[in-house]
Every structure is written in structure tokens, then in C-alpha cells.
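Here we start with a single chain on its own, the form predicted alone, put down as C-alpha cells.
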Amino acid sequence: MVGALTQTDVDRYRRDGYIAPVRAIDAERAADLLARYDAFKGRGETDGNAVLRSKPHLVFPWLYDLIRDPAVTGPVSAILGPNLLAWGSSFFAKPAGDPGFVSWHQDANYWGLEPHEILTAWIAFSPSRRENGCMRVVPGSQAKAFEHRDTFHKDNLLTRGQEISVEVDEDQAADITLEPGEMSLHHVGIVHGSDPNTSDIPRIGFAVRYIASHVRQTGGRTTATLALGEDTHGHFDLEPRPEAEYGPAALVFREAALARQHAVLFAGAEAPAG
């Protein structure tokens, strides 16, 4: 599937809660983005992993530009409409042989956003396959909200190790396999997770959390990036493009934005590290 979605694609997304693969960028650009990611990782910055896990687009201009790229926002807008905000972004990385996994969960249970006109664009910087821990989804599961529990498992890539409290029939799950530059789009309510990387191929994916501009943050006011169109409702303070890669001003802004977000999402609980 290339570029803009058809009505058939949109109907399938609304039925199944996801659609993949969607070609976002070409393989050459994906390779360049992966090289930038690897170069930063190679610097060994003290807080580098934390920055990559939460809103890295606020400190890397090349990520800020990617979340606003029409090749990405075009398919998203076919589902959410012409006015889009990016509420968050995160790298999900599994080096070769890494035991890290993502337990079965629903994002809608934790983000405090209403209504649920929200999706994640998961953009592959490297191949994402079953053997290296690709994302898996349960089609149609966005129609029901499940209770969750926190496990704090050391290998769980989620902040609190959150997982659904009931058994998931994995025979119903679909593998989201992607080549570099392809992306998947999945609903905020779909049950999804991923297994450890048992291969010698790393799996590097960049996830962007898009919301329609009328979506609001319940319980407080946070920040978001205008990704497409106009901010028609003003529910969020808009985030600026970083002037330089990993610059001091951008790092300070990101920390302040995350502090506001955590104050809302973790009210009454210990906030996680960025």
C-alpha cells in the first residue's frame, strides 16, 4: 500500500483497528534516519535513552520534520481528519537478541485523552519481523476496554509493565511485519504487544501518537505539536521545532513538557523517568 488511503482502507481500519503496511518514506530515507539514530546512540549521552523514549522529536529537528511530513500525515488524516496534533513520540528499539518485550495492553487505558480519535503511526527504521519482535495486534479489539494491571517487569518496554488482566488468545493476533520506510496505523484502543527479539537483526521503530485537533487531555493541560492543518480548538500548548540537534534550549523545553504530562498522567503516583 502506497501513500494516501482509499475509502476501503479506512473502512478496514475502522473495522479491524489497524492497517499495514503503508509506505511512508523510501528505503533510502529510512536508512538515513536509522544512521542518524545510530550516530546519536553511539555518542553515549547520559540521558540519551530516556530522551529517545519520550518526545525525542522535541530535540531532533529530523524527527520533528518527519512527524509533519505529508507522506506520514496524509494517510493519518484520511482517518482522523485534516487537523492533526502529535501528542507524543517514542522509539521502540530491540537490539539483536534483546529480551525486551511489550505486554498485551491498550494505550487508551493510560493516556487520558478524549474522545478516542487517536492513532499511532509506527514507522519502521529497520525491518520489523516476527523473529525480531514485530508488533502484534488483536484485530477488532478496540471495540472493548479491558482492565489492566502493572507488573513492572524488568524486560517490559512499557513504563509500568502494564498488561491486560485477562488472558489474550494469541491465535487471534496478527503480526505487523514492515520493511524500512513502511508504517502501520493502529487505533488507541486496540490490544497490542510484541515478543523479544530472538534474531540477529535489530528492530528499530519510531512511534508517533496522532490526535484529531478536537481531542482534549482530561485532568489538565499538556503540550503537543501541530502536525497538519490548524489547531482548531486550542486544548494544548503547541511545541516548537528544535533549532539544533540535542541543543540546551530544546532539552529544557522537553523536560518541562514531560513534567506537565507526567503531572497529569501520574497524579497520585510516582512519575516514571522520561
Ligand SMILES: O=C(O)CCC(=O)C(=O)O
Second form
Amino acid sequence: MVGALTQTDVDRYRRDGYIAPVRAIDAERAADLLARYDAFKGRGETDGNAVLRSKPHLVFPWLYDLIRDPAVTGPVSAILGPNLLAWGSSFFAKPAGDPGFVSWHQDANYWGLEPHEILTAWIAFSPSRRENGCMRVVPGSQAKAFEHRDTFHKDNLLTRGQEISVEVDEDQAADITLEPGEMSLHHVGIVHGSDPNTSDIPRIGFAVRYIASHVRQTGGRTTATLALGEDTHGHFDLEPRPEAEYGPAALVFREAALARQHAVLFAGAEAPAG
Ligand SMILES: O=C(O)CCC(=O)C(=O)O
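Having seen the form predicted alone, could you now give me the structure of the form predicted together with the ligand?
Shown next: the complete complex, the earlier chain at its head.
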């Protein structure tokens, strides 16, 4: 065993660019997290969806704690090593019957992070299956960087609708099916996307972007959360745990952190969630 993964798991991740399913938390805790998510959605906050989309762990203590939970960081550290930062987090939510989809893309194309010792832990709060639009990946595709274009399609869950400019052979794609509390780990370079939710079951996933502590932001200095071990390189300003759910100080901090990230990544343009 290495962390909470076997050496075979780690070898498979290095070959295929992903591994799934990995059990992170039990079904009961996943149900509790989903209930908290639903309760917040039920409040109908004006900026609620935008907050859930980018760095929500900076305003929800229970997400900040999930990001730092050994149940999640253990398997991640088996791949990235003992010192981990979380550079971002995003909910990818598709209500029942939602036309939302995610075009085929590679995260490495636009995050401006080097080297690529970076992965996403995609934690299922609900079941994630083919019929409700589970994530799909092209195994092994992390080995090659593809050109991308922005489509701004209205149903694309990526803010700019980024997609790979060449045809992706869907016959090569693998479905990542997960039960609540399971997660997948995918490499920053893997080609991935997902289809609309054609079922009556919501699909709610929480994606956390983990980086090894030596990874740096190439265009300038931004913020990140210390998730495990030590910040050995000091490349990022560290983010504090929110003092209370959706509290004013935490909201202000999150806004400032995103503004810095956007300025570095897009010179003022809007940053993507995924
Ligand atoms: O949730 C999805 O369908 C896609 C997620 C994604 O693009 C990501 O985690 O980078």
C-alpha cells in the first residue's frame, strides 16, 4: 500500500491518467454533505451558484475540512507525495434532466501551473452514472497536449466552453461511475468531459484541484489551501479556514483570491471553473 492506494493503483494512474472508484467517505457522510449543499441551494442566495462554482471551500467550513480530510488526501498523496496544496475547488452539478454538459478538454491547457504534478479529486455527493451524465475520460490521453478553442455554448458547464479543437474518438472513452462518497482521481492533462443528465437523478460532484507543494503558478502569485503536510516552497499565499458558513469576511477573502487568480490566468477575463 502507498497511502490509501496500492502500488498497482498508482501504476494504473500513471499509465491511464486516472483511477476510479476510490472510496473516500462513507455513504452516510456523503448524504450529510449533500444535505448541506441542498440546504444552501435552498436559500436562493443571489451569488450562490457562482460561489459553488469557484473555491466554495473558502466560504463553507465543511468543504474546507473535506479538502483537508485524510480520507481524501491519503489517496491523493500516494500519487503526488506528502505535501499537498489545494489550488481550487468547484461543484459540477447537473440537476435531474439538466442539459448541462462538459466539452472534451484538458485542464493543463489553461491553469498555468508547472510542473504537472496536479490532479483532481472528483468526489461524488450523489450517484454519478452514464444516464445522469457521469464524467468520461480518454485513458492515456494525458501524454499529449491538444489545441483548444472557446465555444461559450450556453449549456456548457465550463465558463468559456473550452473544448479540444480536434475530434475526440468517443469509442476510446471510459465512463467514471461513482456511488456517493466515492471519488475519481484524474491527471491535469487527461482528456475528459461529460454528457447532459437525461435521468431523474441529480448528479452532484465536488472537484478539488490538488498540487504537489513544489508546483508553481507561472504567471504570478496566487492563493491556495494547505491540504496535507507542509508548504515546502511557499509559491502561494495560504488560504484561511472560513470562520462561519457564508460569513462576510470569508466572502470578501474569496472574492479577492479569485480576482488575483483571474488576473494571473486571463489578464482580466473571466476564469473557468473546470
Ligand atoms: O463534472 C464533470 O462532468 C466534469 C468535471 C471536470 O471537467 C473537471 O473536474 O475538471
